[in-house]
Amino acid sequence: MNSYDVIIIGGGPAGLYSAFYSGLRNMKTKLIESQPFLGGKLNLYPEKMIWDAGGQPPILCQDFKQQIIQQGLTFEPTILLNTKVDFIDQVGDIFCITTNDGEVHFSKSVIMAVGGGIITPQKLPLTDAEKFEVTNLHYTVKNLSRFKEQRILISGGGNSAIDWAVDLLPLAKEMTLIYRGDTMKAHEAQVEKLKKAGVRFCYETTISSLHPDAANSRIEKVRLSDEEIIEVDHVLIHHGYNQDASLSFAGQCTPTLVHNYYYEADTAGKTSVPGIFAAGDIASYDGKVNLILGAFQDAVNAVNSAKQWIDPQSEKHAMVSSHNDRFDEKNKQIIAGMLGMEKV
């Protein structure tokens, strides 16, 4: 039996700090993230600006996400994509983790990082839409610069879809919104920002069809509901997430939850269950913080409480770096790497 001091659960920026912070302090890690990718939720905004890290200047989450995952990998921990977690059991001391692929994986403690859970968008239900997400429909924005001089149509009224139609407002040649409801929900500040601007608004408004170029390949027009035809460069289509955190405890290890959906833990990342870890958007506690930051304070934590859990008699906390011979090597590779790039 192939068993690791702590399995982490989910790859966003708390699965991958606590991959980090694991490796810091000498665990055998291994990280199951559902995706194809990591990086979690910051998948869904790369184009977004980062402000509110400390000691970061402004960065766009792309990057910064390229960043986290990097600082993931530091220790090597064992990785695996594409995989997703149903059951958790334990025997003995051992949690028993059952993945939708039939394996079962086995370790000392877990660390719960699944966030929001998968997240998938909400499709537009509409027959034929799928083949035009390889043109001109989206889900998400991955490239500003394709949307310069574009005719733009938004479907969506939350603050995701009215951040977008504010980025890209100095891009477009012509932009128009719609949503279902009555009134747009997002922050009031934004939505007036976008009409002094002269963005049009539709509400109680949906996309009836979507009417293809002569090739088939590119959406040309939009019906609307109303009836009324718009020409589109592109369509982006903001109607929220499917969130799927479900997996299944045996019932000696079921970690109480609240709302019956996120993990109730103490400041410390504990759950009900000992050995059970709980570390960002999925973690509740008075005080809770749901920012990135929050979410590498949080496995933090819950790093220090595994190795607890794993051996009472460690310490606390690990070393800081500047004193952590985790680094001795790495730094001299890092310094060498600055020297030899000064001699050019």
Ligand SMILES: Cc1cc2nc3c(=O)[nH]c(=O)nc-3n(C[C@H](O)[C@H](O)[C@H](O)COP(=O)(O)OP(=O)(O)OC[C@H]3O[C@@H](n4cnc5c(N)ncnc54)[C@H](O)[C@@H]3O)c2cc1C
The other form holds:
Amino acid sequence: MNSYDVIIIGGGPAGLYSAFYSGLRNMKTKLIESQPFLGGKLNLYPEKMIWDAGGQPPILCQDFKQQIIQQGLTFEPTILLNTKVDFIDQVGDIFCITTNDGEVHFSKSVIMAVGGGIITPQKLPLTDAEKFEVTNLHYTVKNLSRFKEQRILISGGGNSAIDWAVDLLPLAKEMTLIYRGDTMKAHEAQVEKLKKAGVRFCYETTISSLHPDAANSRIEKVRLSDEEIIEVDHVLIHHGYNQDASLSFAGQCTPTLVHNYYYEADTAGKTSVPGIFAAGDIASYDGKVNLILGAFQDAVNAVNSAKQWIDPQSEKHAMVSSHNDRFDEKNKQIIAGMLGMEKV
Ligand SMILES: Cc1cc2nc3c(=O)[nH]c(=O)nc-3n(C[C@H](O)[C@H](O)[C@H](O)COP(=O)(O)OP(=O)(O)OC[C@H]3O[C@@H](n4cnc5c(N)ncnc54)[C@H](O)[C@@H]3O)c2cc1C
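Could you present the same protein in the form predicted together with the ligand, rather than the form predicted on its own shown above?
The next block holds the full complex; its first chain is the one shown before.
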């Protein structure tokens, strides 16, 4: 049986930092992520600027995501993508974690870093829409510059759709916003700003059909529910998210839930089940900070608690990184790189 010291469920900020920190603590680590990519919710707002990650100058979310992925891989944990954890059981001291492919993974401890569950954007319910996702139908805005001087149709009435419109305002040639409701749900000030700038708003309107160009590769025209046909260069959709939070436990190892979803935890990341820890947005305790920096702190606590659980003689905390011999070899490589040498 190939058993791990810790299996981390979820590859968002909490899971990635847990993977880094468990490596720092010499733990054999596996991280399981249901999406085909790491980064968790950071994949939902790649174009946004992050200002509040400690010590980090303002940075585009997609760049920050790359940094935390790289850091999470520092000690080469085993990473499984496209793999959803369905069921957790415990036999003796070992947790048995069943994934959607029928595999069972074994570990002495588990860190639940499942955040808001598996979040995917709600797609346009139109046949053939999917094929345009590689060209000009978008569910996230990854790169603002590609919309320069373009005619853009945005569908959605919430804050995220309006934020896209505000970000694209200085760049777009023409912008139309459509929403199925009769007023936008987003902040009024932002909506007013767009109206003043001449953005066209169509209420109680949806997309009826997409019409491709001659090569059948890009959306050229969109027919709206009021039969109007508009020409577009790009179509952006923000209709909210689907959330899959399904995950079950055998009776004897079911952590206590709060509000039917979050895991009740203490500040050391301990849930009601010894050996199962919680980190990041999924953890609920007094003073919990639902931000990236909160996820990092939770990860440190959860890993330290997991380490103590599997080895009660171990140190309660890891040594600070500047004194930690896990970095000796890596520091030499970094310094050699700075000095332009092969080795120091
Ligand atoms: C629009 C928006 C803007 C934000 N802006 C900021 C900001 O500026 N600064 C800031 O600090 N925070 C910001 N946040 C909050 C921040 O993104 C979250 O606090 C952070 O992502 C939480 O990390 P996490 O790892 O706990 O959860 P998540 O990021 O949600 O990651 C959880 C991961 O677990 C995976 N998962 C779930 N269930 C399973 C399962 N059963 N099996 C396998 N994998 C599973 C999911 O696919 C996901 O990848 C923002 C959030 C949003 C939505």
